Every structure is written in C-alpha cells, then in structure tokens.
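Form predicted on its own, single chain, as structure tokens, below.
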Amino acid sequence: MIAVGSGGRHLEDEIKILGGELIETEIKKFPDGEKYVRVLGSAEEVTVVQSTFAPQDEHIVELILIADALRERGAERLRAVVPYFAYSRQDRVTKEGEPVSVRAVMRALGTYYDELYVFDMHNPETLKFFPGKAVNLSPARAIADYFVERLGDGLVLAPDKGARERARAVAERLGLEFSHFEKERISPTEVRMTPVDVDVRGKNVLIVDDIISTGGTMVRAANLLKEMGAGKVFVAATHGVFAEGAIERVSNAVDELAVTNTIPTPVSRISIVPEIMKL
C-alpha cells in the first residue's frame, strides 16, 4: 500500500500504471496556513512517497502528518520514500550556533518512520542520522537507459572528482569510458576545468551530477568540451533544483538536458518510479 503526499503527486499516475495500490490522502490548508492531512485508508505496512522540493518545509510537515495519521489508523510499519531530500546540503556546522539541518530533519522523520529511502543523497554518510534503516538509491540505471541511444560510443564525465562515482555507475551500465573534470582556481572569480585522462575529440559526452542549481558548472564544462572538439554534449542530473533561468542557460549550451523526476520540472524526462516500485 502506498500513500502519496503533495510532493509526490507528479509520480502518482505512473505508480498506478506500474501496479501500485494507493491509499487516498486528502491534503489542504487551513485559512491560517496550517496543513490539514487526512488518510482515507490504512494497512499494517505502508510506503509514503513524498519528495521535499520547494516549499520544502510544507512537504516535510506533510510527511510527518501523514505518518501520524497512518499510525493513528493502525499502521505498524512505515517506510518513507523521499526522492529529493531537502536540507541534504546542510550537513555540517560552518559557524558556531548552526544546526546540522539534515540531521534534525532525519531525526524528526525517525520518530514515525521505520525505513527511509532517498535518491542520490548529496552526502550519503548523513543517512547515519536516521535512527532506522536508511538506503541511498541510485538513478544510474534510469539515466543510462535514457541516454544509451543518444550517447552511442561516447563517454561519461563527472563535473568534479566528488561526482566521479556517479559517472562511473552510469558508464558501467553503458559499457563506456568515464572520467571527471579537474578544477583549478586561477583567481577569486575564475576556475579552470579540464577533463582528466580522456580524449573527447569527436566523441559524444554525457556529464552527470546529483544536483543542478544555477547550472554555471555545467555550462562551463559544455563550452570547454566543444572547444576541445567533442561531438554532442548531454547533461543529466538526479535533482533539477534549477535557480531562475538555469534550465535555459544549460539547455542553450548543450544538445540535451534531462533530469529525473525526483522534482517536477520541464526537463524531468527520466523516471525513478520503476526503482521505487522495486522496493
């Protein structure tokens, strides 16, 4: 049985198509802005699908209220599937007096949920803050399947060393070479990027990352690849956060931009629902 919050409504139709049995949830706002939640069914075990993109705080509160309602109706085991986990980048204290925000959110969810499943967590180590079972799911299969025909006999690149494992996971499913860009800061405002140990001339290239926000890194990388003689340049990411104008900036610089549907956007062309249905 699956309950879907408002942060998962864009996934609901595909969940039904793939055989998911849904518990209807009623979600609305009171005149003062507080959330109202009602679940119109229950089961001993329920999976709650709720992505926590903007408005992040509202979606997190919904996730808690849905769980409380399900417990009230007798649910004995709850799992949260959170395709995009808000506050995941706030994973350390940088100034005295700050919280570790991702830890606070996970501990709150752990009050109700026995299991937590997320996609491509920014720092997978932070899953240790969840008191129950916590699993980081990879979208590599979905991304590879989407780009297999487009990319051909190309290669996969990560925008930096930290994203290398994401590139590797996609490349292995495609049977292709992979590498990453090395970044060198040459002034306070300028960063030089260079692909490591690969020749991109005449090859199609797929750049893979977890999150695209402003898109600046992707645009610089795409422009560099074209200067180096690459063929077509594609960009993929798990989470399309997209600051204002980012979709247009990146799309204008590459042959295709596609992200997964952890967050609904105009370029959310890669579905993670099949991975959810395997849980």
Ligand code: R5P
Contents of the next structure:
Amino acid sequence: MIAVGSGGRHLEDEIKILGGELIETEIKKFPDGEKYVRVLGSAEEVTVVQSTFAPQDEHIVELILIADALRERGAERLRAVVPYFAYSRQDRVTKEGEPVSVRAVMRALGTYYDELYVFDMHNPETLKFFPGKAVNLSPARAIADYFVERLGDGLVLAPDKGARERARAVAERLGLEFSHFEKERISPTEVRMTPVDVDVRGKNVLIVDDIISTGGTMVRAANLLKEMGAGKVFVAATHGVFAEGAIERVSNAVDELAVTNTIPTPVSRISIVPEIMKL
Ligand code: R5P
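Moving from the form predicted on its own to the form predicted together with ribose-5-phosphate:
Everything in the complex follows now, all chains and molecules, and the chain you saw is the first one.
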C-alpha cells in the first residue's frame, strides 16, 4: 500500500495507472499554519511517497505526521520514498555552530521509517546518516529512454567531474560515448568551464546533472558546446530546483531542457514513477 503527502500528489495518478494501491490522505492547514494530517486507511506495510521540494519544511513535517498516523493505525513497516531530499546540499559544517542539516533530517525520519529511498542524492555518502536501510535510486534509465531518439549517435557529458558517473550511467544505457567538463565556481552565480577532451563537432550532446538551480552551469556548458560546433544540445537533470527565471534561461540556451518529476515543474517531462513501482 502506498500513501502520498502533498509532496507526492503530482505522482499519484501515474502511481494508480501503474497499479499502485493508495491509502488516501487528507492534508490541510490549521488557521495558525500548522499541518493537519489524516490517513484514511492502514496496512501492515506502507510506502509513503513524499518529495521534499519547497515548502521543504512543511513536506518534511508531513512525512513525520503521516508516519505517526500510520503507526497509530497499526503499520509495522514503513518505507519513505523521498524523490527529492531537501537539505541534501547541507552536508558539512562550513562555519562553527552550523548543523549537518541533511543528517538532522535523516535522523528525524529514521525515528519513524525503516527504509528510505531517494533519487540521485547530491552526496550519496550522507545516506549513512539514516539509521535503517537507505537506497539511492538512479533516474539514468528514464533519462536515457527520453533522449534516445533525439540524441542519435551523439554523446553524453557531465558538467563537472563529480557528475561524471551520472553521465556514464546514461551513456551506457544508450551505448554512447561520455565525458565531462572541468568546472570552476567563481561566485554563487558564475562558473568557469574548460572544454572537454572529446570531439563534439557536429554531434548532438546531452548534458546531465543532478540539480539545476540558477541554471548557470548548464547555460555555460551549452554555450561552450555551441562555440565548439556541437549539433543539438539537450539538457537533463534529476531535480529541477529552478531559481526564478532559470527555466527560461536554460531553455533559451539549448534545444531542449527536461528534468524528472522528483519536483513538479513545467519541464518535468521524465517520470521516475516506474522506478518507484519496482520497489
Ligand atoms: C553542484 O554540485 C550540482 O551538482 C549542480 O551542478 C549545481 O547545483 C547547479 O547549480 P546551478 O544551476 O546554479 O549552476
């Protein structure tokens, strides 16, 4: 049985189409802003699907309240499927006095959930903070399937070395070459990138990253590829966090932008629901 919170409502129809049985949830806000949650069913084992995009804190609180309600109704085993895990980038202390925020959220969820499944965690190492079983799911197959025809015999690039494995995973499914850019961040909104060690001339290229936020990384990479004589340039990411204006900025610089639906956005064209239904 599956229950969704308001951070999973956008996935509900497809979950049903793919045969998922849902426990209905009622989620409202009290006049003072607190959340009201009610689960209209129960089961011994329940998977709660809740992505924690903005408003992040509300979605996290809902995850906890849904779990408490399910335990109250007798659930014995709870799995959290959190397609986008908020606070995942706050994974270290940079100034004395700061928390390791991702650890704090994982520990809080661990008091209720036995298992945690996330998509493309920013730093997969942080999954060790979850006290139970924690799994990092890959959207590589879904991304590859979406772009297979558009790319032809093109290539897949990561915008930086750290994202190289992601590019490899997509490229391997497509049977294509892959590589990466050398990227240097010079300010929160500016990146300097140096060309890759592959010949992009005349080739369609797919750039793959985990997150698009301001879009600066992708725009810079796409412009470089055009200067280098690439054919069509496509951009994909797992999580479209998108700061204001980012969708337009990236869309204007590339032939197509598509992200997965871990976060609902106008360009969330690649579904991760089939991966969830395999769990
Ligand atoms: C960085 O480590 C991430 O993988 C992304 O490359 C980054 O979050 C993208 O940010 P932006 O869209 O602001 O360039």
